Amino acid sequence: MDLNLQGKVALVTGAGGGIGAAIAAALVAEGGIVYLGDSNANSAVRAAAALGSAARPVVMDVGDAQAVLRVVRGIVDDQGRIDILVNNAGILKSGPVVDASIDDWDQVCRINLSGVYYCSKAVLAPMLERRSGKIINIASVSATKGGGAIGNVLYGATKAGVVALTRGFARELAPFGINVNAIAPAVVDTGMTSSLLTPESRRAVIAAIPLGRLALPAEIAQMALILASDVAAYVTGETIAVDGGYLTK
């Protein structure tokens, strides 16, 4: 199936590595310009070098408002607009909420949540411009269980926010062709994941997925290169689980 993103530009950010960087390698892969946002100026520079020239990194601060406008004015700059956004940028807290900070909640909350708010909004001007944009937001299975197989509450708050974000975007720029989409992966293997199990705790974790296995991260990235195609035109305000059936449990 032709996707036609031939020449779309795309923002992933978090393209440092995990799922970021599988999307922005999908990208690559059907013809898009994929600029690689990351706040680590290494994984950013790393990950873009593997994909050639059609990917640029971009050291970005998602958390940081006028940082985000700057990325994306420099992106319309160079490339005369920019076709799709995907908020893959997250940190993840694990543990009890009691042993969780105020700090703890803060950043969670600044990168999960107003990042997307942040990086959504910068996109807005270059998009309604042209009548014509997708936006794709990672959410998680999170969202439904107010915390996950190891996120906790402070991730699953953030992640369910993402939800009611991409609702209210998607219904006030369907209008302008503009189309917003959330996926909810459940647990995928990446380095972030792979750090916060052990053992015992990933043999759990697969016990509850009824596929019995991890999610991989170019799982997530097939489906947002659909969201991100005119395939999908008709698909807005979804949220769309990418979980191996681990909500039907």
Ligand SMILES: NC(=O)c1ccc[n+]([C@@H]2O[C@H](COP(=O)([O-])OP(=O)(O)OC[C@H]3O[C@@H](n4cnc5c(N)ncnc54)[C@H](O)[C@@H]3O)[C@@H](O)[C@H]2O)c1
Given for the second form:
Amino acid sequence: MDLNLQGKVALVTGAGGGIGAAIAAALVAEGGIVYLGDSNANSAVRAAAALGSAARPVVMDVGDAQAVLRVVRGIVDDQGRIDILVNNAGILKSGPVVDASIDDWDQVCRINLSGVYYCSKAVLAPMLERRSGKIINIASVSATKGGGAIGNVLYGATKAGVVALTRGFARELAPFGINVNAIAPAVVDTGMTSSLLTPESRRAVIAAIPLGRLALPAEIAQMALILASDVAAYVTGETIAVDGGYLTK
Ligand SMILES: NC(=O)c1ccc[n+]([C@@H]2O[C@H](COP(=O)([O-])OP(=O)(O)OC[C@H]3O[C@@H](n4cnc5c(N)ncnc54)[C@H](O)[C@@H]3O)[C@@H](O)[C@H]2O)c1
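Would you generate the structure of this protein in the form predicted together with this ligand, following the form predicted alone above?
Let's see the whole complex now, leading with the same chain.
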């Protein structure tokens, strides 16, 4: 199936590693011009270098609204447009709420929730001008459960906010040709999760997933590709679980 993503201009946040790097790689493989945004400059440069000249590293903190605007303006100055935004950057908080601090809450809200808003708002003007665009948010099954297999309630609450932003943005932007959808993974084998999983907790997580394994970053990227393409032109406002069946239990 031709996804027709040749020459599309994309910004993927948190693309220095894990799911974001896999999404950037998948978009480049389809012929996209991809800006890999990350607050970690080394990670962004390394991930982009692995993908060749269609991949451009860009240092950005999604929780800094002014910095986000500068990055998006730079992309539009260079390319004349931005077709795809993947709001992937995020941090995890785990453990019981009694042990969480106000700083934990402020930080996870700023990056996971405000970051999605700031980046989405920044691409609106160029997307509205062309009456075309795709915004894809990486949520989590923890939005449904108020905390998932690893993420805690603070994390789950931010991801529930991402689901609400997805639905509301989709409704408002549909008349302007902009699709907004989200992907909700369960547990993906990335730097975010590997450091927290002991052999024992990994077995427990896998036991909670009907397909019997963690997701590969590339499996999340495949869904992102579909949502970035006009194959999914009639899908908007949805949060699609790519979770190995985790939410069925
Ligand atoms: N790994 C999982 O099991 C899982 C499950 C559900 C949802 N998710 C979500 O998927 C997304 C990616 O997760 P991952 O597992 O690839 O994580 P990861 O930690 O492997 O990668 C996240 C990347 O985001 C970058 N980042 C962190 N804060 C940033 C900021 N303020 N601005 C810009 N970049 C920033 C990091 O430097 C890193 O490169 C996150 O939103 C996460 O919540 C992950």
